[in-house]
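Only one chain is shown below, in structure tokens, and it's the form predicted on its own.
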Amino acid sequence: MSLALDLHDLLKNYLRRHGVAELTVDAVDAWRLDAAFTLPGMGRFRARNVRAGDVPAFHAFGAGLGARAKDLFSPYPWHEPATLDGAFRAAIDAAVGRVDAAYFLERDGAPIGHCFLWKAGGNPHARAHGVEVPELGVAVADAWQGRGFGGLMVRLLTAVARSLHADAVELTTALENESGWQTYRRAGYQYVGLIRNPQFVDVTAVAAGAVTAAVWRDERQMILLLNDAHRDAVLHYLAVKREEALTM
């Protein structure tokens, strides 16, 4: 099934719970994705790729996250204004350069959700172990939580990963993030172990010694296996990551 058809089916299934709704999907591939739908009484929603010039969109999205949400979703240095724009620009460059598959979910033009598959265009660390395993990140603005948008974005990213022929999708989630844990479990993700993760920095940059993480946290490591033929290799790779994290 093509990515466009996969997205159309999952969005149609989501919209069934909300009555009659308009739906359009334009998804040539993971890097050219634009899906829009209307929810009665809630407005017009759109999932689209992160693109050049999106620094204001990142700031607008961050403004909708409270302190707890920023602590749970920490790929960017929210509490360091001097470096935040640079982190956003790096994320945009990675999205435009087809390194990361990154998206905003907008409501009437304002970003209320953000999600990404880190290293969707190729994960060198995973490839060294013979597998392709991008990492998933999802967050929903505080005012829009509890409406199923988190689960919708998880499934969108899963469809993207399948279209890119990934062997699995990995994610980590804080031990106290019970709502996220339940969302991932419902989407088919399985717990494989605890991993020590740096917060507010790129874990690869930490591993390479390019930056130093000041904050670390034990998190649940979870996967969705997409290629059963590579199950053992994927599980070995994830175990290696857990061991390597202990030495950083």
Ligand SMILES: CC(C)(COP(=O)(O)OP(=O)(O)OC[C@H]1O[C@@H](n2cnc3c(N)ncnc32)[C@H](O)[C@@H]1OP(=O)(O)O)[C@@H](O)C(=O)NCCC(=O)NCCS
The other form holds:
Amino acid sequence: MSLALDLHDLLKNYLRRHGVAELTVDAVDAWRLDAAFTLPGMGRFRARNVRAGDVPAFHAFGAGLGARAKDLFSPYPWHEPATLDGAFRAAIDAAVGRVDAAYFLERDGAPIGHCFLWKAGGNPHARAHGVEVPELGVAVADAWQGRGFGGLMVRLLTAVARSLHADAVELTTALENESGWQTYRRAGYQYVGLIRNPQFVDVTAVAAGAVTAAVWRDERQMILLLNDAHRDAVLHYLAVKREEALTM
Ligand SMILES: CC(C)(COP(=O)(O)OP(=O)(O)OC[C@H]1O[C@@H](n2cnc3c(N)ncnc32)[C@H](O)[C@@H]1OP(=O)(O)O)[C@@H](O)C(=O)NCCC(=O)NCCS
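Write the structure block of the form predicted in complex with the ligand for the protein whose form predicted on its own appears above.
First the chain shown before, then all remaining chains and molecules of the complex.
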């Protein structure tokens, strides 16, 4: 199934709960995705790729995350104003350069959700183990949590990964993150083991030795397998990652 059809189906399912049928999906591929719908009494929503000029959008999104959300969702150095803009610019470059598939969910033009698949354009670390496994991240602004948007974005990223022929999607989540755990479980993700993870940095950059992290945390590693023929190789790669994390 094409990405556009896949997205159309999963968004239609979501909208059915709200009694909404009208929806536009324009998704040539993972790098040119634009889907919009209106929820009665809530506003006009749009999922779109991160694009050039999005530094203010990143700041606006960060302003909607409280301290706990920033602690649980830490791919950017939220507490270091001197380096935050640079991290946002790097994320934009990686999205525009088709390294990471990254998206905002906007409500009436303001970002209320952000999600990404790190190294969706090709993960050299995974490829060295003969598999393609991007890593998922997602967050919803505090005021908009608990309305299905997180689950929707996880499913959107899963469809994106499938369209890119990934073997699996990986994610990690803090032990105390009950809403994250439930969101991923309900979207079909399975627990595979504990992993020690760097915080407030791009994990793949740490693995490549490009940056170092000051803060580490034990997290649950979870996956959704997309290519059953590569199950063993995927599980082996993830086990190697857990081992390597102990020595970073
Ligand atoms: C985790 C997060 C992305 C989930 O998004 P959300 O919009 O709040 O979650 P949803 O409303 O889509 O809920 C998804 C599912 O999980 C369930 N769920 C969510 N929070 C739950 C909780 N605290 N307890 C039990 N179930 C919960 C919902 O019932 C829903 O199940 P369903 O699909 O069967 O209806 C969001 O809460 C968030 O951004 N948290 C802060 C940052 C963060 O933790 N990011 C993830 C880091 S790993």
